[in-house]
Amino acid sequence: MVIQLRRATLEDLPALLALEGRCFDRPWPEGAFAAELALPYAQVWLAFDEGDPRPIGYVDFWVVEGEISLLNVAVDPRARRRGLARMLLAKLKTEGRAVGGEMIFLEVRRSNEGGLALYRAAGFEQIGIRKGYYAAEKEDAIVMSRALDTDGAVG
């Protein structure tokens, strides 16, 4: 698997719902993307397996007054467990340095156990809960953050 990462443009917005579709039982509506895809302080990073038009991963980050938000991180499950995940944290910690990102926040589903061993991996540490943050469901919401070493690294 070689893969290649580009930044995302509103002409990726139907793979990119497509994509969110096959990752999420509650998928971002297309009004969420578009708005995401419009912010100036908005990034959204695209992953594709070599030779295949279609999308495979992305990350979805802020970078706001020195602030890395990360808002998600996706894979298609049929390209989990091969590194894309770390790739695209990779890559928002290379691109969040370069605006100036300080500091990395994220909250996470408590029933995500594999992104919560993902981002605990990667050296996040948990920092709060937000009681039922998940209205659908009333889950709660484990806060994590993790400061940018000095060259960026972030696990």
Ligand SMILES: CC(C)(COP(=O)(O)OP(=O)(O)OC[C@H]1O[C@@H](n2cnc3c(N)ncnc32)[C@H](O)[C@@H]1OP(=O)(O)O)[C@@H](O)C(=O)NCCC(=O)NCCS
Given for the second form:
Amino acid sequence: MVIQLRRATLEDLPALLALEGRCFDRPWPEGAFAAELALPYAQVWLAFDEGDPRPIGYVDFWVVEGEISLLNVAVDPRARRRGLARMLLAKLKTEGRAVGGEMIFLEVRRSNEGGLALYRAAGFEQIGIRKGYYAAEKEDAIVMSRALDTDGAVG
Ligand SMILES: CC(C)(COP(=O)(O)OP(=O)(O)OC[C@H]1O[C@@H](n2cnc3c(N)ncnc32)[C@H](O)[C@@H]1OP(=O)(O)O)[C@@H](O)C(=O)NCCC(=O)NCCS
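How about the form predicted together with the named molecule, since we already have the form predicted alone?
To see the whole picture, the full complex is given below, headed by that same chain.
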């Protein structure tokens, strides 16, 4: 794979939704992505494999007063375990640093073993639990964080 990353715009919304549908059992709806793409402090980056116009991964994060909130990172099932999420998290760090980010925070479903493994490999540590955060399934969220400048396994 020869991967290129670029920032998403509103024109990418249909392709982003299609990717989301391939990645999640409970995909975000169109309105959620439209809102993200309009927020001045949100950044959505897409990953493309050379020659394929469809994105194969994305990362969505906010930077507000030094705090980076990682909202989502997802990779097309066909492209997993090849380092793409690593690459997207490295992009988050580069861009987050460029706009003054210092700490990264995220929430992940307790049942999401792949997500938890990725974040642990990326140097995140658990800092708390939000009971029943995912209300529809009454599932807990694991809250994780890491400083931007400490060395983790990723980026
Ligand atoms: C989680 C997800 C983003 C990982 O993407 P990916 O491109 O396959 O991840 P990478 O190849 O960059 O993996 C980096 C490291 O994370 C860990 N990791 C990633 N996915 C893993 C899995 N399913 N099981 C165990 N470890 C995993 C490994 O340590 C891996 O390194 P290795 O392959 O050298 O062992 C992908 O599985 C996905 O899109 N899942 C659905 C969406 C999701 O749950 N997103 C995260 C929560 S919002």
